[in-house]
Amino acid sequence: MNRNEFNLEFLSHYPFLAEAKKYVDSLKLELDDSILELGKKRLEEGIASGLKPIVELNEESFKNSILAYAASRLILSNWKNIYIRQRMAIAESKLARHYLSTENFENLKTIAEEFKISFSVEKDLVYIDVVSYLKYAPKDIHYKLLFIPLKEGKVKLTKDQLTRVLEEAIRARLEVLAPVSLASNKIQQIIKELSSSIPKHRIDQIKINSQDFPPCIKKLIAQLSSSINVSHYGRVALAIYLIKAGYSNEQIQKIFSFAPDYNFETTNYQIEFIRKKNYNMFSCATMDSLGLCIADCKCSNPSLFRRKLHLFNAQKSVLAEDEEYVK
């Protein structure tokens, strides 16, 4: 295919497409320092604050954006850091959704085909097979089948819901990286420079005494510690529990800092909001409905797990002899 036949603007929006790889291959470029620097800048932006849409709408900008993505993936494949990999997958998928929201259904179908997702459209509503939907449905209660119309093996979605599903499909793919043997000195230098620029609190090991936590809370903390993307309701439940247990904002921030999409200001705002509203801890029944319950503790509410275990109510103010529990 002639390079002039590629739609560079479209490919710069979705550089993970197979067509974008064909374009990069067609350039027959040597991997030099200038291309790796493009990848480094993309990683710096994605890690720090998320990726922003292209500002200069010209062929050179589109080309550089595609090359920057390709180079960033090469650097990531040599960077054994799950947190960074997942953070960039989220940054890339969120940027893609920004563009997806403005696409017509024909272009959305082109992108969906990349993930073997097919759908039909009737009166601006999307009908997608339930298997494809369940594979990429967001971990959000509003996307559970209980709240999504289902008929004859098809779920009915709005265009906005479809773009959210595609965002998840993109994120899931980008979290997987094939090992690459090419590890030049320049790539190692970039990895070292980027590693030194990441605030240490994001990668330090969490040391927390969780022996009295219920299984559901232990799992949420373990997931965050491993940089696994926890659902919105999982994060809310964890924040409420930790606040009730007497944790400070700083201690809670420490735990949430391992999330791939962690943002200090956003997290602090949400913690303060939950603390101000003084929300009650979700009941075990609610935790179960949200897919967060993983054991039959018979305590009716995670906050009562310690009373069940130690014969006192953990929802009350933390007692003096219990100080170690909240440190």
The other form holds:
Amino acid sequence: MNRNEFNLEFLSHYPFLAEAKKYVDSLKLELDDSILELGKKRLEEGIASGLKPIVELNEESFKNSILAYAASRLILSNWKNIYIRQRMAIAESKLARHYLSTENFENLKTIAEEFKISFSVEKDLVYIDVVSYLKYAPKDIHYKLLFIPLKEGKVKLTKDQLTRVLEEAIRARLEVLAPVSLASNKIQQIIKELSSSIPKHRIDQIKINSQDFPPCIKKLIAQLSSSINVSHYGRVALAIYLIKAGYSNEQIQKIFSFAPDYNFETTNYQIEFIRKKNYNMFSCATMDSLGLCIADCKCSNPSLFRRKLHLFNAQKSVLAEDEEYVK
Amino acid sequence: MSNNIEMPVWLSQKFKEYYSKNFIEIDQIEKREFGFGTYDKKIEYRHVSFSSNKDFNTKLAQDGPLYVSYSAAYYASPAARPMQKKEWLGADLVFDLDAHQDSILISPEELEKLKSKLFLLIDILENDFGISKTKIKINFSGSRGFHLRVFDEDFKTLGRYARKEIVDYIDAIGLDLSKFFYIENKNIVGPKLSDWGYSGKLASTLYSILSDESKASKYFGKALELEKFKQKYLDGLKNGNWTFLAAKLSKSPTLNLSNAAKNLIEKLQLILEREGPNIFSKVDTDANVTVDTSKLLRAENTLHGGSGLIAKTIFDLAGFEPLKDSLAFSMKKTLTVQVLSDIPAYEFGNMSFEKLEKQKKVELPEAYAIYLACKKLVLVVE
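Now that you have shown the form predicted alone, what about the form predicted together with the partner chain?
In what comes next, the whole complex appears, and the chain from above leads the way.
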């Protein structure tokens, strides 16, 4: 394809498309420090506060944005850091959604095809197959299949819902990086410099007696501490539990600070909101329906776990005594 | 035969006879993980694989295992350990329906009830999920239930979360009715008959209740002045305007829309709980089996070591009678057994058997004797 045939503005909005890669290849550029610096800037912005839309609307700016993305992926491939990888996947997918929300259906189709998602449109509503939907639907109660119109293998979505599903597809794709062995000194230097911008505190610095937590809560904390993205309701459940367990905002912030999309203000607002509303801890049945229950603890609510555990241990000790007696 | 027949060995011998005469075929066998069980343990060892159905059948005929299970999953290296090394390639979408029964003997009545749930499941898979019946295979588990497998390339790649979403949909787990209602332009807007999914199911449920005089008065009583307003309620369900119905249910003289909506939802919840399984499909499938993408399930057409019955592939579900259609052994040949505990009168293989008393020696048809021996209720003595 001739270089002039690429729609650079479109590709700068969605630099993860195969077409964008073709464009970069067509430039036949040497990977020099200036390109790597573009990638570094993109990573800095993504890690710190999320990516912002392109301001200068000219060919040079579009081209640099595409190159910045390509370079950032190269740096990420060499940077074995799951937190950064997930945080950037979120930043990139959120930026993409900003553009997706203004696209016409024809362009949305082009992007969806990249993820093997096909859809039809009728009266401004989107019809997509249930398997594609289930693969990429956000883990959020509003996107739970039970509440989504489903018939003969098709789900019916609004355009806004479709763009949210595409955002998830993009995020999932960008969390996977091709293994690259090429790690020049410059890349190593950039990784070293950027590493200093990551929060350094560790969860174990605050006093958590993890023995006291039920398995579902332990898992949520473990996921966050490994920077695995936890669903909205998982975070709400965790925040309610920690508030009830007597944790301060600061202590809760520390746990949430490892979330790939962590933002201090948003987290603080949500913790305060949950405190103000004094929500009850979700029941085990609710936790189960949200996909958060992972063990049969024989209690009806995670906050009752300790009491049930003590009761269970007490019963077991009686049984053990009985057995000994029989012998 | 002596009086000291070792039942596990003897049963295994009978199973070998069955396997030497019946060829069992497993779809894409080279990508499946197998597990085998003994008299005391349903899965004694797993992480076994076969390169062909021929090798698999040779193993069955040589060893006569009492339980044979294989993975719903497809793996690049099915025998590798630990699990991560198997390289998961996908998994059939599977459902396990078990009868809730206390008796040690299989209850044909409970299995019959389970069949109607299975029909419901097939209906949802077909009408809601668009899965063609030709891609669905059902088999008797060989004991208390049925397994349903969906062989569909699209569904194969779904992960655990997506499978849990499917189970939640099928069993209406976490169904919050308030999600279907909102207030707009001083109206309570909710489900309408033409809606898809649970919204449409909810509207049509109410429609059929309101159309049925005895049910309508049961739930809405005189408060609705049924005859006078029925058409208005029904029209509301057609266009999704629930205001009129909510207003009639509201006890307050001045209509507060959000209170009326809340009241309406509570009432609907009550109706659904009471009409439950008849309205919203409660299939009660075992969620763990569907969600666990590395689960082993009994291989179809192999024998169940707890019954000696065939986990038979079913082609005509309506006409299928487990205790007649899945016999592996003869009802003509007989065996002498010693009864280990009282066994109630029972229908098996088109024959009626009287109550069997503990410690007696009786002569029984081979298939029934093996059935009881597998359940450890008798010992075969000669």
